[in-house]
Structures are given as structure tokens and as C-alpha cells.
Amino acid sequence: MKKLVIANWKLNPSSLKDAQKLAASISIKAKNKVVLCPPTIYLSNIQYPNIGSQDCFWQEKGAFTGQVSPLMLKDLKIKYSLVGHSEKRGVGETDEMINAKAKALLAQKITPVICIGFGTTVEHDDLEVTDILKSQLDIDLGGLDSSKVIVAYEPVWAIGTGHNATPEHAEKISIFVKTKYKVPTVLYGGSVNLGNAKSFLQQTNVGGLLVGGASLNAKDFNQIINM
């Protein structure tokens, strides 16, 4: 069975040129589905089969400087985009501003990846952690129809970190999730590497992984997508 595993680029690379060369080196006929997440300027000369956008604002039009809404991402044709990321909740992003960017997006037919784990830590346990994932879910897909999102864990401290969590853990997280919000896909992400990648692609329940640095090395990657 086909998982999805979503590539989010963040601030790299820092040309066109290396983003193209980087996107034409990522296969194209992998044994799971991959999207591709790179820059919102490189969005329009990016050729993959799946692209996404790493955020977008939650009004069509008007006068809101640098923001990029779903309306122009569907002209360009992008099919999902990451919201709630914890690099965004930590600039003050909120739930409500969540939920605002995934109905938006729902409205042009993009699928929303609502990123949840921000305020976790190593220390918490297994129900601790739902606690706190409850309380954003519970606002970020108020009103939603759940069955058209996607989920991605990524518990904060494991960000960036080398820490992942345990395989076990996200399947505990991806099961609570689909059971209690009915989200048919729910990703790990959080330093998923080449060496821990298949660990988590193992699990029943976790529907694919959304990978940071690791999707910057294509060779790396390659061999992710078709574990």
C-alpha cells in the first residue's frame, strides 16, 4: 500500500536553479506518493508531479503585504499546502488562524497538511501529548470536513533536533487521531532520516512521514520514497 511522504524544503535552497536541480533529481515513479513542498517563489518553475506550498493565508484577496492565498495557489495548480507548522505556531500563529488557512484551502479544493506536536516535549507521556494535540485539533479542524485533511505529528522537541520519536509512539499518536477526528491520513515528521525512515513507514497506522532536511538530499530522499 502506497503511503505519502511530503518533502518540505523550508528556506532552501537559495536559487532557482539549485530548487530545479534538486526537484528534476527526485524520482517521479516512487513506490509511495511524494509532494513536494519548496519555497512559495519557486512554487510556479518547479516541475514534479505533486507540488505543495509550505503556508498560505486565509483571505482570497486585498491588503495583506507578502501573503500568498489559495485562490493563487490553485491557479498554479499546487494540490496541497502545510499549515500550523511549528516554525509558524512559533511566530504566534494560532489554531484559529489554523482553521481559517484549512477552510480556505478546502474552498479551492487543496488539501490542508495540519501540522500539530507544538508545546510537546521528550518528557511527556503518551496521554499528556494527546492532551495537548486535542486541544489544537479540537480548534484547528473546527467545522472542517476531517475526511478531506491531512494530520502530520511532529512533536516540536524532535523537530530539527536528531531526536525522533519512537515508531511505537506514532503509531499510539496516528491511531488516537484517525479514531478521534476521523483523518483518514496521519504523517509522522521530526527528524526522519535515511536510518529511521522505514521504522515508521512500518507502522500500520502512520500514513507516510513529512521529512525536513533529509528531502534536501537527493539520494537520501530517493531511497525514503521507495522503502
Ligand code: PGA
Contents of the next structure:
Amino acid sequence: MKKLVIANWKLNPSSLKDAQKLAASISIKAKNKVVLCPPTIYLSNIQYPNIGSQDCFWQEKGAFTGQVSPLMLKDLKIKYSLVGHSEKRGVGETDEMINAKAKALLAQKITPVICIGFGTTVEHDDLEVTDILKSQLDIDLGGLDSSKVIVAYEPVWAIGTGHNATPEHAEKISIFVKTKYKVPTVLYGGSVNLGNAKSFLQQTNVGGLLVGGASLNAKDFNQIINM
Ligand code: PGA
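Which structure goes with the form predicted together with the named molecule, now that we have seen the form predicted on its own?
Below, the chain from earlier opens the complete complex, with every other chain and molecule after it.
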């Protein structure tokens, strides 16, 4: 079955030329569905079938210095936007803000990819993890149609560390989010690489992957999207 693989380039690469080169080297005929999320400043200059933003603001327009609105993203034919990434939550983004962003995106028919998992530790057991995720999702999904969003479970301790969660844990969390919140697609993210990607994609309820570091390596990423 076709799964969804989202590339989160974060603050990379450092030039438009390199970003275009990277996008051009990613297969457009992969086995899985692929979305590339380049830095905002490159969004209008990257050619790829599915492009996503790494973030957005919740207002359409006005006096909001430095922000990018879902209305602007829609104008660029952007189809997805991450919201609530741990690297944003870590600098003060709240669940209320994430909820407002998701609602603003849905109003423009852009699919929010709501990232959860900030605040979890490797020592937490499954019940403690689901309690934390519940406290996030109860607010993140408040008052919106959860069948229209994607959730990405990224345990914060696994992001960029080389220490991934187990595929069985990702499967359990995916089942929890799908059943309790009626979210159709739940992705796993956090140190996904060429060596472990398949084990996550093989899980029945893991709908795909959110890939950071490994998405900057075209050779590795092309293999991951074809698993
Ligand atoms: P990583 O990042 O794959 O480099 O761990 C994932 C993410 O933060 O989305």
C-alpha cells in the first residue's frame, strides 16, 4: 500500500541553487507519495509534485512581521504544512497556536500535518506517552475535522539524535491516535534513516514517515520513498 513520506529539510540547504538541485534529484515516480518541505523562502522556486511548508501563521494578513499565512501558501499551490514541530514548540509554540494554525490551513484547503511528541522522554512508558499526546491532541484538534488532518508522532528525544523509537511503539501510538481521534493518517518521525525506514513502513497503522536529516541525502531518500 502507498504510504506518505514527508521530507522536512528544516534550515537546509543554504542556497536556492542547492535546494533546487536537491528537489530535482528526488524521484517523482516513487512507490510512496512524497511531499517536500523546503525552507519558506524557497517555496515558490522549488519544482516538485507535492510541496509543503514547514510552518505557517494563523492570520490571513495584517501587521504580523515575519509571518507567512495559509492564504499565501494557497496562492503558491502548497498542499501541506507542518505545524507544532518540536523545534517550534521548543521556542514557545503552544497547542492553542497549533490549533489556530491548523484551522487556518483547513480554511484554505491545505492539509495540516500536526506534529506531536514534544515533552516525551525515552524513559516514559506507553501509557505516559499517550497521556502527553492526549494533552496535546485534545487542544490541537479542538473544533476541527480530524479526518482532514495528518498527525506525525515524533518523540522529541528521537529527533536528530540517531536514536529512533521502535517500530512496535510507533505502531501502538498510531493505533491510539487513529482510534481515539479518528485521524486517518499517522506518520512516524525521529531519526528515520535508510536502515530503519522499512521497519516503520511495514507497520500496518503507521501511515508513513516524516524524515529530517535523511531527506537531505538524495540517494538515501530516493531509496526510502521506494520502500
Ligand atoms: P530527523 O528529524 O529525521 O533528523 O530526526 C525529523 C523531524 O524533525 O521531522
